[in-house]
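In structure tokens, one chain follows: the form predicted alone.
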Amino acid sequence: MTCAGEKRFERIPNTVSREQIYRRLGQTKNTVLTAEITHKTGQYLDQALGIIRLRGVYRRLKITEKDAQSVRLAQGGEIRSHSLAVFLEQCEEVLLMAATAGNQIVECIQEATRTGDLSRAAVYDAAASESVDTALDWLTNYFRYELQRENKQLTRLRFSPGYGDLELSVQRMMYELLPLSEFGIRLTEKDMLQPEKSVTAVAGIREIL
């Protein structure tokens, strides 16, 4: 069942661009390869693009209350953080939002290592990170195309946890308020989400002054 202020995306388009990848692999316009790194990392980076499978959603929820160290979320989330509740100083809502590359190019990677091709795993693992990551510029961008018509904005910036001192523990929370299970995403013991390349993240929504 769809929760109110929740949107699922069973496919988000991969508009990463290999020169993401490409610098996420330590590339730059400087760096020389052989024409045979090149054509077989082109190969690599062809097969990943084909493997991975974008899913998403996000959720909109009221703060209900917040102080200098923590925020309160309606549906009872509470997020501890100073960063974030300085960085939510103007906000009256959050988005949570959540992607996964999907569980077959995580098993790819892992089949790749386990065969010693380190090179296709490294380029599998970097265009997996770069995407998912490009899956959430996408879920923020069509929520702030949504946002045009209430005459609010989402802040520029979002928070992930695990980062600064938004804990790792907050990914509990947000595994309980968004139906990440339905995307065959799983919460470990230490709170890491499986498989390993999804990530969640909290951005706010403020009124545009």
Given for the second form:
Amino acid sequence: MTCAGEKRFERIPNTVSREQIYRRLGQTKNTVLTAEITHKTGQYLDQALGIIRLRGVYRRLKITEKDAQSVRLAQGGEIRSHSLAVFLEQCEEVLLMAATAGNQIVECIQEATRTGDLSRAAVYDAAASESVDTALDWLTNYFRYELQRENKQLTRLRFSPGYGDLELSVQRMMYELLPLSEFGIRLTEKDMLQPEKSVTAVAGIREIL
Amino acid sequence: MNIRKLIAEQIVILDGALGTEAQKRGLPAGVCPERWLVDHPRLQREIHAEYCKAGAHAVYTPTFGANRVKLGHWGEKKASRINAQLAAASRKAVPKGVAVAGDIGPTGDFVEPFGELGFEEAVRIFKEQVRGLADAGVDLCVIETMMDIQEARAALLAVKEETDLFTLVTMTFEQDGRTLNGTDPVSALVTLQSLGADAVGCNCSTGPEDMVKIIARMKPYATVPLVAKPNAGMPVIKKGEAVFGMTPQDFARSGKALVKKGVNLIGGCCGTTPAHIRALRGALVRRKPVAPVREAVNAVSSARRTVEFRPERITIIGECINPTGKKSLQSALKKGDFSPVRELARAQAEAGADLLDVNAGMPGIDQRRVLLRIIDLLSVGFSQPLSIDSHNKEVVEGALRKYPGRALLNSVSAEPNALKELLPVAARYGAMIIGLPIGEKGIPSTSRQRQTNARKILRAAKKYGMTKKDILFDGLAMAVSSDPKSGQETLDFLEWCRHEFAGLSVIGLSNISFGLPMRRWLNASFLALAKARGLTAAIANPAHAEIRHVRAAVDLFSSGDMGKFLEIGLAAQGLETEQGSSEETAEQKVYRAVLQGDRDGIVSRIREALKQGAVPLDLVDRFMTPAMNEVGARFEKKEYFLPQLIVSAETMKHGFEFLKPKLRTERAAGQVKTVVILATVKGDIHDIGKNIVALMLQNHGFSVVDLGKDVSTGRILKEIARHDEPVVGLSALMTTTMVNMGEVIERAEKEKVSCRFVLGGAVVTREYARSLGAEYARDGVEAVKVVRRLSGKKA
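Having displayed the form predicted alone, please output the structure of the form predicted together with its partner chain.
Then the entire complex follows, led off by the chain already shown.
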């Protein structure tokens, strides 16, 4: 059962580029790769991309009140963050979103770490992190098309709890509003999402005049 | 109106944005736009009238969201009826000579295999809409703003199966030139025009400038007219407010550029107004359209890639996904385990397969169901287009209907039944085919008889609208072990096919060497010979190095593709040089094993060195540690990236563990190791970086106590108290958990615990560490240096 303004995506295509993942792993134009390491890393990467299952959800909510320090949302959510309040100054609505790379990849990273296969774990980890970011990009781009028909626009940037002055505790509010419990994502007592390769974010919606 | 005639004679002007025009006339937010327009027909008439006055040759019905899924969000149920009402109002509003285009937009859900919506269900949903539009007498249909190629296919099939209407399909592309689901313009075009779209193009997306690039990419492959309906630029912020920045004049200027690149139909999408369309019409009224440049395209596509069969190259169709003779694959498929299929696809893709052949022909399974599962799996996970390997009509029909691209059908023989059953199916779904010149009398032994059968296949295919370019003629490579002359007959056929018949050809390469030794070399040699006689494509195993290398050489000689050759050639050469020179000493081989991260080979290298009299401690101090230092230096210079650093560190660890018992006896008894306590602080569960640091420190002889992740301050302090002046490494990934590092350091000071701190993690900076009176390490290599310094060891 979905809430008003909510849309779920059970299969988000993984459009992450290999270059993006290699860059995250530190590859630059100076990097000299042997055939062996190219083959091995490529193999790990293929395995990771086969295991990662990207899913996502977003929910559109009206801003009911805002001041310099906080933004209040319909359905009772409140986000306290000065930089977010400034960022959302021209916006009437927000888009809350979440994406996950799934349980299986996290289990595989843990297993590789446990058995001392750290190179595999590092490649899987980088692939999952980049993929889940790409999934958020995909969600926002998808939503942009929906908005364009209404002559509205989504802010180019998005904020995630735990970064800048957006407290990690905001995660709990987003968890409840999206609602992520129905999406197979858990929230720890310390407001961390599980599976670990899951992210939430908030972006603003404004009118095009 | 004869739309085809109009397109041939002039640039066809389409209308502009409708939603924003309706908003200007009072369409409120939060209502179903289609229902609102049904209730306000006068406003719909006004908008159409303005666009007609501005010079549009065709207007779109306001039915973009009038499918069952989208209407359902508003509680509306009768999709067909609403479409008919809105299309009838459009019909009534436009003067004679202006066409009414029945508009079909996306459902908002993605279609399998890319989403949850079933393919046939999607076709049914669109058919409801099409019936309403057709009943109201629209002149053509438009499928627009599609981001999922499979949804576009479903909508196109719905129109084609319900009507004979001229159909435009436009996809929406991101700034990177692909749709949200990753489809590039050429693949979209090849897929849609082969499935029967009468015109293809792009709409919405970005502004007209970016669309010029998309049209330029499509035009060389287009057998149909091209369409562009761009936004009025991208929204920009002016005086703090978002606006579409493009004036009608700028828009018209960009329209000229689009027409120059080959657009035949042009209009406007978001942000455009009747003024934009008027300016467009004014600018383009005298422009002559550029007709489609190709009559047929010898190319297949997946959702993310197009492969064109080019005479100067050898196109390789990977043959391995075939259960014949593969017991483990058979058993997996019977159990519904598709992981070996993925593995076979991956290996072939990595080895450079252009297409993947898929065959599920084996007893004991539902062939159709299994093949469809394989197609879904490969369409999502791999970009190689597929070759559907079956002669069973039901299986072929199911596969071609569902495949989200333009497939190759392997194969259609010259037997009357095959021609009658398979050709219409291939033609309906726009597939290319492999024409197998086998007739009623079986496999012809001579090239001449095969030529007769090839002509017969072409004649039959033409009856269904196919062309020579839609067929790869099979040279029928047979085992030379049973008929030594058969190779020559195949080569003669290939030469005839290329030079006299002007057709494309293919062979099933590995048949040639059946029953003989040195099969890979025979296959590779025959491939080179066949290419010299005119071969276009081979069904082969690209993972065989001999095939790969011959192909690279042939491609180099015939097309001059030096870049591709060097990529393959240098990788092969690299493998050889990595083997090292024969003059290397055993110790140098140990050094190289660590440097190159030879995890599996390090122990045997060490054994060899020890056998030749090397001293264990000497091996570590003079060869392994310097090799690891060199790895660190290369990592710092960014010549190595993280996986290389880790693999070398893991190699070092393997070697170290093997030598450990021998080292104990050699190391000075009183030597005390520095203890390093590592922890990811409270609240943070991201620990991959910390684990790499642990591995690096262990390799450099430090005694590491890894407390793990999400570790409380109390637990860290308790561990510190157990050791004599340890070094404590703390990591955090997030700004919100980073503050817990400060808490640990503060409490350590308060409790007067003696230790030194090193901080690291994605958001931690040198300045932040300094502000807490701690050291900083960016990565594992720097961590080793810092800990060495703190413990008084030489860096």
